[in-house]
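So this first bit is one chain, no partners, the form predicted on its own, shown in structure tokens.
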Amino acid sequence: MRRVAITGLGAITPLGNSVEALISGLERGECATQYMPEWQKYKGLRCLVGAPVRMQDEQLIPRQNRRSMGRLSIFAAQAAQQALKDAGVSREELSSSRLGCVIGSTMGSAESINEAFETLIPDFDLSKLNSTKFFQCISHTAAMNVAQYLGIIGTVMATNAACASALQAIGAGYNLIRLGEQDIMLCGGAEGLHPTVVGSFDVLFATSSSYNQAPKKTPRPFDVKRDGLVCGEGSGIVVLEDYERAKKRKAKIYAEIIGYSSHGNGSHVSESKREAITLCVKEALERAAVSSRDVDYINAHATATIQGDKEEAAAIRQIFGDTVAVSSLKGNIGHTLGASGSIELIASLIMMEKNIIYPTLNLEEPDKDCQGIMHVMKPLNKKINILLKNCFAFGGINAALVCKKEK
């Protein structure tokens, strides 16, 4: 098997539209939470905190491209890009069939898929839909509109596997690279804000909803005061390069994944369990070779719903105790969803090169069930050479990732 090394990174997210934004409003300690006042017509929807993108310079890509693009897919074109430029792949390097992309979302554009229906509904008239907008509602619309974009020949792939979906991304397309079928891969997820997606969380009571008033309390991961989730939005992508190739270049490598493994719970379909993250979490530890006390940190999934904090927590717990330092970024970008994994990868490897952790903002007491892990609660300088990354998706879908410090 060849070994995989990550040299590019792209982010789009609520801090700000590059990774440098990101890791600003990281250090800053900032929540990008929002009251959404325009949510309030949807009867029923306790949630009207969101936390949304700014989407910036969109018509710089082409319309004829752009027309296929839902919001979520203008995003990965555009952390994508970012990616590649951080990477160093040219223009040549994309049209060859050795390069390739796997990018998840949760669906399709939900905000393009409300659209079709308002649009169909009223007088049951196909003819009033244009003929893109089919393209934008795909659940594979990321992946095929990057690829469309971009020119990209090689393996082309979508993961649709909600929260999981970016992790399980990443960790297809270093599979494609072990087994010498690509050479380069983008990889990555990718979410659209919008409020029927959050009423999807919302009738499970899994969203926040008491802090409407005081959006930047919330999400709490880990809190005794965790009230759920808080949807977000934006794109995460890596570049993904075979080892060898990367080091011949002479390519900034930011950490060369060493594990991965993907479990479902088999149980059910909307609550965590201890059981089959546990399993998912030492099957990664088993494959990269590491054991529980060579791991220096982990990026928890943690989205602050009840039942989710509570198993991590546990299965945390029974692993490695409280010797690893643990913390949650969606108290300062909520929960992104399908491109949760990937966004929250390329911070933890901006850590893992700074040797600093960022905490887990809004946690101020940690809930006794969660108890028992040493979590971040103010940024720790500490040297990371290798990381776990953690995503628990609804449908019982569990997903982890090891990385380790290119030396």
Contents of the next structure:
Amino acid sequence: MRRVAITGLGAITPLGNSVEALISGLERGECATQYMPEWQKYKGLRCLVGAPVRMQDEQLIPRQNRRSMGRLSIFAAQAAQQALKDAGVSREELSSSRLGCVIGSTMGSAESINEAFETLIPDFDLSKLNSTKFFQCISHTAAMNVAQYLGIIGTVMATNAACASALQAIGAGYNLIRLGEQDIMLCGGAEGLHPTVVGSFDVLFATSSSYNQAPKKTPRPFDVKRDGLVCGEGSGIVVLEDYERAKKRKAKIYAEIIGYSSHGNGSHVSESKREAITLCVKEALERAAVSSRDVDYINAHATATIQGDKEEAAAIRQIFGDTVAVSSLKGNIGHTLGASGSIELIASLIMMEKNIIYPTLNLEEPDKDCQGIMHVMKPLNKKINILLKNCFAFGGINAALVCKKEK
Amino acid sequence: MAEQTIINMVNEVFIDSFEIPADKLVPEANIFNDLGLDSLDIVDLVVALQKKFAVAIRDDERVRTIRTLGDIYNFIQLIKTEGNK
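And the form predicted together with its partner chain, for comparison with the form predicted on its own?
Every chain and every other molecule in the complex is listed next, the one we just looked at coming first.
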């Protein structure tokens, strides 16, 4: 099996539209959550806070590419361009059949899906639908739009596993390179914020609804006063590359991916299960050939739901005890769902580079159910050699990725 | 010759839907070669013209013969005239 390096990063996030802006926001301890007054028109929607991206420069994407892009595909295209530039991938490499992309999202653009039905349903008249709405709505919209925009002719795939989409995309790209089927992969996730997406969590009482008038205090991962997640949006794209190839061209290597695992829980569509999380994380560590003692930092999934945080904390406690630093970035950027795995991995790789761990924002008092693990509650200067990134999705799909710092 | 109102409204469709600069919107402009529309854009052009002029042209075979912006002006003029009879 070939080794796989991460050589480029790109991010569009609620804290800003670049990796630098994301990191700067994290350094300042900024919370991107804001009150969304326009959501009040949805009856029964209790959560009126979100973490939106301020879309910029979308006009730079040519109209004939942009017309098939919903919000999330625009984010993915912009993040992909950043990542390619960061990695120094040449035009020739980009048009090679050895370069592909795997980009996931929960679904197609929620905004576009709503627009399509709003157009169609009043009169049940298909003649009012434009030609490209379908391409904005399909489940592989981000992957196919990025591929079309950049002229990618290698493997193009989408992973649609809700909040595990991005990490599964990175895992799929990792395996394609390991197997020798591709040399370079653009991988990650994207998501667009829309009240109907928030509603899917809201009907399950999984959203934060007590802080509508104090948005900067939510979400609160692991905290005793947490009351649910806050939806965000954006995209994170990483460039994965055959390790030897990256070394040969003297590329900057952020880290080497050394382990990946993804499992179903086989028991419940919405409830996280500690046993399934434990299985997934342990397997990722085994595949990475490292022990729990070797891990320096865990970037938790922790979305601030009552049930999910408790189960993740229990799994971490069982595997790592209270010896490995843990933080969640959801307090800063909300839950970017299908993009969360890659955006948060990118932030973790910069933490690895800077020897610092950004804390779990809004975590003031760890809940009793979430204790027994090493919560990072203020910036922690620490050398990270090996990190673990967790993602858990609706549908009972878990994913874990292990990365090692390049020496 | 089409009415100026029709010309202006068709041009608005090209500016709003296809982001084409107003100075390129001359009657002799070929909508494919000069204005850069493709097969998907033609679907959207029909949808936009139907909405703009409150007409039903989706299944009108004459749409297939359109090549220039002037053809559209004249086609819409004709449709409106037919509708008024």
